[in-house]
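Below you'll find only one chain, the form predicted on its own, shown as structure tokens.
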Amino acid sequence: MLTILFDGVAYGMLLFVLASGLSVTLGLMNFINLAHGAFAMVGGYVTALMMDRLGAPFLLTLPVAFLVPALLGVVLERTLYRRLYGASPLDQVLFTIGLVLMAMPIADFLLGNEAHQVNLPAWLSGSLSVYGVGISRYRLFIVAVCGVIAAALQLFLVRTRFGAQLRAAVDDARVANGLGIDVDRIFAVAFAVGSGLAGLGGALAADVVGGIDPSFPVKFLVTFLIVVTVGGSNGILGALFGALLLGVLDVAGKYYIPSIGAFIVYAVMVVTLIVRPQGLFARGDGR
């Protein structure tokens, strides 16, 4: 029970990571980026590829999955994204769809459509025993990392003068700009932390999902959206909280019930848009 819990609550941590860029796109600026996934599988095939092809280490891989994403995010928010800031929910949709769509055969172009292996050192593979109870030891390096990033991330977020004004500067982009804020600049770098948190998680998932393919951000982009969905778009604690919950409730079902493990997700789902459509942990009408 406790190594279900345990794998769980890593799988939890591991989906806030995946899902924590969607959460600022989406809550704190608004913008619907369903091409998250892509960002994720890049972090994805940056990590798999510089321990295939360059022998880096898997610690090494880590900054350098976060930053290339990042610096791709920056780019497309520059030449595309920005215009559509104002543009209405369908044509975000439609246009990020679209970048989805166009990534995936770049990808099986460039790499080939074999899923690429991410091969962990041996001191983060097998498991420990605590109390008696078997634990894998790179779950626990997930929900380390991922702890420590969910913890800044919010600290990044909220308690920072950056935070202060993405948040008024999404509120009224020209008040903002009268006060002296750089719109264009907090944008750009929001987006470029929202994409490299993406790639990050992708890199960190790798070896969880069994290699990245170019499938990765379509397999992936549903998940992405029910953390947010059941979350709450409007904080990243509200995401914690969805991911972990949906987690422990994913692996758990997998677990008990097999035959309808994996459908349990879509129920809270659902009943979440019924019940508390903001989502389970959103605070009011805010932020």
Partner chain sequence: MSAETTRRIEAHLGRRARWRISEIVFWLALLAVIFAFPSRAALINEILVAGLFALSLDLILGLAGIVSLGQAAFLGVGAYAAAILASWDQADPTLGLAAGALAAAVVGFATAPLLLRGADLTRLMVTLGVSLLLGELANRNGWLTGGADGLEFSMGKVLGRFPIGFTGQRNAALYSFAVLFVLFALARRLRQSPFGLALAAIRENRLRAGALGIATSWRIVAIYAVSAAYAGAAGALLAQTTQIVSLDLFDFHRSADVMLMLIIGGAGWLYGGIIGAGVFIVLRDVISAATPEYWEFWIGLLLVVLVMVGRDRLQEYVRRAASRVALRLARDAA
Contents of the next structure:
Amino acid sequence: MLTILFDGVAYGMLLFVLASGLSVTLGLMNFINLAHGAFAMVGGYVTALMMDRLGAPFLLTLPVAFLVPALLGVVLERTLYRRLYGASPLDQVLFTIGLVLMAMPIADFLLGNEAHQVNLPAWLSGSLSVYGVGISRYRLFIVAVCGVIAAALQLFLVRTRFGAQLRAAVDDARVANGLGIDVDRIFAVAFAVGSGLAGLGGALAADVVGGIDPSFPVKFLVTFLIVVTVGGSNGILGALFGALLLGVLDVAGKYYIPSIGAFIVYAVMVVTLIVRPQGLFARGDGR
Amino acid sequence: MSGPALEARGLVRQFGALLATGNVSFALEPGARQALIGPNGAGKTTLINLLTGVIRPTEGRVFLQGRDVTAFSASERVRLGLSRTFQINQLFPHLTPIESLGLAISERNRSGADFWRVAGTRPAIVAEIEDLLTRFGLEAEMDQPTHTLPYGKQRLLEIALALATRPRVLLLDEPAAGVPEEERQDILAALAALPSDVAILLIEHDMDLVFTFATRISVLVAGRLLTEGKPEDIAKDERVRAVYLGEDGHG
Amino acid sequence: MSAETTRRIEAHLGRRARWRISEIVFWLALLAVIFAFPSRAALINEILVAGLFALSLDLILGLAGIVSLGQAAFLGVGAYAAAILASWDQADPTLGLAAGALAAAVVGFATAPLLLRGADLTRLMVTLGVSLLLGELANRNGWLTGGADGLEFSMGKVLGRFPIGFTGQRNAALYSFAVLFVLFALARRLRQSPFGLALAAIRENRLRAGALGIATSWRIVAIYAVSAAYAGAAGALLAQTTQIVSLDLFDFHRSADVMLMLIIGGAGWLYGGIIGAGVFIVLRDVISAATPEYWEFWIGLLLVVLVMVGRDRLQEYVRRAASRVALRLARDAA
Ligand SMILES: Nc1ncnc2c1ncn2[C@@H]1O[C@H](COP(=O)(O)OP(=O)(O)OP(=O)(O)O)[C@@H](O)[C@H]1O
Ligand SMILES: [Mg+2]
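Right, the form predicted on its own is done, so what does the form predicted together with the partner chain look like?
What follows is the entire complex, opening with the chain shown before.
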């Protein structure tokens, strides 16, 4: 029972890191980035390949798994994404679906279509027993890392000048520019952080989801969207609670009532959209 | 029908901490020519939005021809004879004036849900479109997309569209706002020619226009009705001068 | 009043009602293709069915401006309704077609209220959520749907005369063609009607549409149900002409693909879906003959370019090119 709860929490934390970047781009910047999963895939590949080909230790690969997609994010943001900030949701959807469709064959071409595994180091495998409750070390690690990330992100967006500037820039780019805020740079940084977090999430998730393969961007696309939808897209905490709720529901649901499986998660999403279109954990009535 | 054509009782609307409408009660008699004036941000547009059902009041009720319509949607109120124009043009940019008017008329005829008949095959509707186009001087641009029309013509189309619903009560939100001087006369003429049995509430900042048009004036300040009366009394009212006429430089 | 003005108003309102020569040529050419390439009948059939599916999306996206990432829900419902009926030995295709369209319309009608609140983003999510939910429902009710194994069934003859199985692939294409044409003509008519005009008004400015007394919510519900029925019909055709159904009908990629098809051909003029389906499927066929794994890349690239260049401009180009080709064909034939 507690083991399942813990697994659910760990899964939820993982979902959070995977989706938190999306709640920055989609939630704060109002950009429907369906290609979010592609950045996660890149992060996953970075970790898998670094460990495989270079023999790098797992922990060392994580910062790289953040940086590479972040850089890629900046490049794409500067060249393509930024032209679509004011565009209709439909254009954003089409454009980012296009990116996903391109990313998958590229990954397939370069790395083949079989899954690349991330082999966890010994100190992270197996489980330990706490008061008789079996807890997987890796899941514990995930909870810790993701908790730190969530806290850091929340502080970053709420406490720092950058967070305030980002919100001002999203509210009204022209006014923000007038106030001397470098809107272009703010957006680029926000986008980079979002993409980097996706990559980190991909690296951490690789083991849990059975490896990284070219179909990763679509396989989890729907999950990301559900997390952001349920959590509410205008804050990090919303996304965190949404992710935890879904993680626990999903794991517990699959364990206790396997016959309804993914049904619960989809139902939660649809009901949320009906009852609170801004998300369960959004503050006030959103925009 | 006796009694007011449109009546508001104790309307209140709050936007967060801002009281946009504070306990406003007023009545519009059938065939009235009434003006609603007040400084920028007084809550005039908000009041119209409340009356027409675009937004919901925090408190208070709205009666249309004696019937409580507070719970009715905007489109239901239109079908009961309450129509409006918008301060900022709300038109169909890629439809033509013919199409826009035809739409409004079909809707009033209850044939707007007809999915089988090709539009424009009912002579009565065509005749009415033509009538409205001529009355508002829009024949020349009747088959051009609305967004290509000069601004003054778009303002006229705003009024024509409102009239196409055959309202009993018409609320005009600054119909002449932003219209260049040369096109202004057309708007004034259109206002003067509105059917006399329709009750009209005119929001306007131009005092010349207000005083020629209205037989009764209501003054709204900071969401509350300051006073109401005949134009000559309003012009003399010290408080009104202080908050409004003074800054406008009139009288 | 002048008779001249009256006439011009009538002509203006009815200007799109008459079938133009380029349109007639388009349909005749489509029919001719079926006879000219009997060996490709299956591919042509696939294009026709996908075209109908894309047309269903055009009804809500092009006419009413409602975005959806869940059109596959109705494709799946229609397909399963037809297939289940056939597996109960009700093998008449016309009956199955009607059942598929009706079942999807009911689901569309029931879920349409979810679209009334919220902005485009909410709508994208709601439609996506509903399609996933229905897919999962089909997955979990294997007693009815066959679950992951799908359903097997055999079809009767169309109108009791024309077999449409593996032996009658050209008949299948002709059957799909006939259904597509009839439904297209209905949609075309709907677009000219006051109802169609009201949808355009809702798309352009919902606030003003309401201020003209249009019950915008009900119109949206109505067109959504019609669109669902069209998608359901497409699903039924797909099930009947391929004689299999499987859970992937509900997949996200179906919804995404159909949106791509419509966008490639251009939304709002009703032909876009059919043309887009043709381009998409032929492209897929050609590219994947050369490099089977990578054809998605080119579709993705096409999309990115499409959005970057501007859909409107490209759509205008496609439209003009299509009618030029049609006119040339007409002249050559004459
Ligand atoms: N949707 C809204 N949300 C929050 N505040 C609003 C909203 N609509 C109006 N307000 C506020 O309510 C007050 C009244 O606005 P309103 O537009 O009714 O004024 P008005 O009298 O029509 O002004 P004007 O003469 O400039 O047209 C203003 O302070 C405005 O900022
Ligand atoms: Mg105003």
